[in-house]
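Here we start with a single chain on its own, the form predicted on its own, put down as structure tokens.
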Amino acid sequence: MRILVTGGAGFIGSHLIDRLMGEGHEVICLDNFYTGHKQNILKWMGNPYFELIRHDITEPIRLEADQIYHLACPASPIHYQYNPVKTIKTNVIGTLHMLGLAKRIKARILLASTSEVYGDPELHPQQEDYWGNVNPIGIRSCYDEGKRVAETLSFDYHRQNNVDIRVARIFNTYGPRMLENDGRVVSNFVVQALQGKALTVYGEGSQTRSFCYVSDLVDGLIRLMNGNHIGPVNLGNPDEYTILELAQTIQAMVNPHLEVQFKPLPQDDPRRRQPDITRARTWLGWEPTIPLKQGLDLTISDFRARLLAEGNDLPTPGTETLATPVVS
């Protein structure tokens, strides 16, 4: 098929362009570049079947495809908090585009939709038919009501126009290929821990998270595409860690000698996530196969990598002038 991914140069879309070209797909990639980066999909540049495009989906564009994954939105806090305005334009004026594309070229549209328009939920663990609880004039609300609206928008173009779509709220997902400076708290803790640095803590650290392996996501995300369920459907790991267990778990692999420091809890932040995925589960035969300290692992030797290439000078466990732990 000729498959059109946005957001394809990030973290999640470029390693679903790695399985979709590994499939023999014909794959048209358009990014903006805002939190994408070429770096991610730069083994496939010069394939025949593989085209990039620079494009913002806020403005329109003209082009083929069978599918249409639409993921093009920064998801981190740090970044879609930075020009709200941006986030919010591209979630609701984006999905009307791509929305307007797939209804004209008849394709499938899968939407990748979010955890976080469940806010903090009263319900736990969360399942599809919770109406959430979001703060909607919140620092968070560009992305959570962006999300929420770009919901609408997909289920109102099925009703009104007949467009087939798909529609996975994506819980929190890590992997090789995230960003060091994303704010996400994978990567936070990762980088801080390579680099000899305290863990920063935000709260007592008692709030939780599901922490989903990449490629488990993927897997996921086509399995939807092409299964025969709209949704939506919850794409996330069940297994729940409180952050503070996380701290610790990647102080742990890195450097036990680490300091874990506490500092104040963001606004709206939430208290607790965690999918059901009974849904997944039932309809798509999905649930996610990598363990969290695996897929720690192979997040944090990407990260070592990286940060090595780029020049960084990465103490040797156990060698940092530190405080005594705050946790062990």
Second form
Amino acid sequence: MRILVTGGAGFIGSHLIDRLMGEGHEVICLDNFYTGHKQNILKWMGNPYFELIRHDITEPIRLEADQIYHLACPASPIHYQYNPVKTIKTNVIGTLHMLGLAKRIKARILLASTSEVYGDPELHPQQEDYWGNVNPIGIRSCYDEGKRVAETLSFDYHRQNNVDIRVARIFNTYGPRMLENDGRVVSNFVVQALQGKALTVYGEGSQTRSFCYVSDLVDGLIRLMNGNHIGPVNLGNPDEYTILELAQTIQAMVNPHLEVQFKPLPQDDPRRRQPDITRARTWLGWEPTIPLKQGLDLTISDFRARLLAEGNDLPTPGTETLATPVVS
Ligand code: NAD
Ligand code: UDP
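Since the structure above is the form predicted on its own, I would like to see how the form predicted in complex with uridine-5'-diphosphate (UDP) looks, so please show that one next.
And the full complex, kicking off with our chain again.
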């Protein structure tokens, strides 16, 4: 098949492209390189079955494809909040363009939606029929309300124009190739730990998240795209951890002498998040296989190799001050 991946130079998109190329598909990667990098897809450059197009999806484009994985959108709060109006344009106008394209070329389109559509959830764990608890005017709204409209557009194109949609609600995903300055919690803690710096826990660290390793997530996306259910389907790892537990796990794995530094909790930070994956299990025969420690191990190795390749001098564990929680 010929498969278009929007946001293909980003974290999840590039892992997805690796899988699709490995399966012998022809892949078109479309990206404006806002948070994505050519480095992530470098190994496919020059391959006759791979094409890279620098394009911003807020502008229309005409292409031919059998399937579209629509991932283009910054996912880290610091990046999506840097230019919130652009984030909304990407989610709304960009998704409109991709659905219009899917309609015209009769391609199946999968929207990478998010657990953020549940906002600060009052239902725990979150099931797909829960409508969410979202602040429409907060600093996260450009992303979570943007994705909610993207879902609405997808279902309206489906009902009105028979567009063949799939909607994945992705929960926190981590792994190799996350940006060092990404701002998300796993990459922050891993980079801080490797550099011998204090781990920055926001609030008291009692808020929870459920972390899915990227290869598991990619497997779920491919199963959803090629199955018969349109969704929405939660894709995430149901193992739930407090952020303090995550910090302590990474601390124990990299350097037990590191400090934990408590910082103010950002506005509208969801208190709990855990996917109910009954639909993914029954509809897709999918569930995550990589436990947190194994995934963190792979992620830490990747970050260590990248930091060393950039010429960083990483401290030897044990040479830092003894761990004492510091509040700043
Ligand atoms: P990412 O920031 O690494 O990748 C996003 C990619 O989209 C980047 O390559 C970026 O350059 C590109 N992009 C952004 N705006 C664009 C535009 N206007 N036109 C063209 N390209 C554009 O993020 P990611 O973690 O790989 O996330 C991919 C998708 O999955 C996003 O849609 C995100 O909302 C969704 N998602 C991710 C997570 C997660 O934990 N990683 C969780 C929920 C949902
Ligand atoms: N977080 C933290 N320290 C950091 C970065 C994030 O304690 O250095 C917290 C953040 O406040 C949130 C959780 O970790 O409660 C997950 O944050 P992330 O930005 O990774 O994802 P999201 O909030 O979008 O789920």
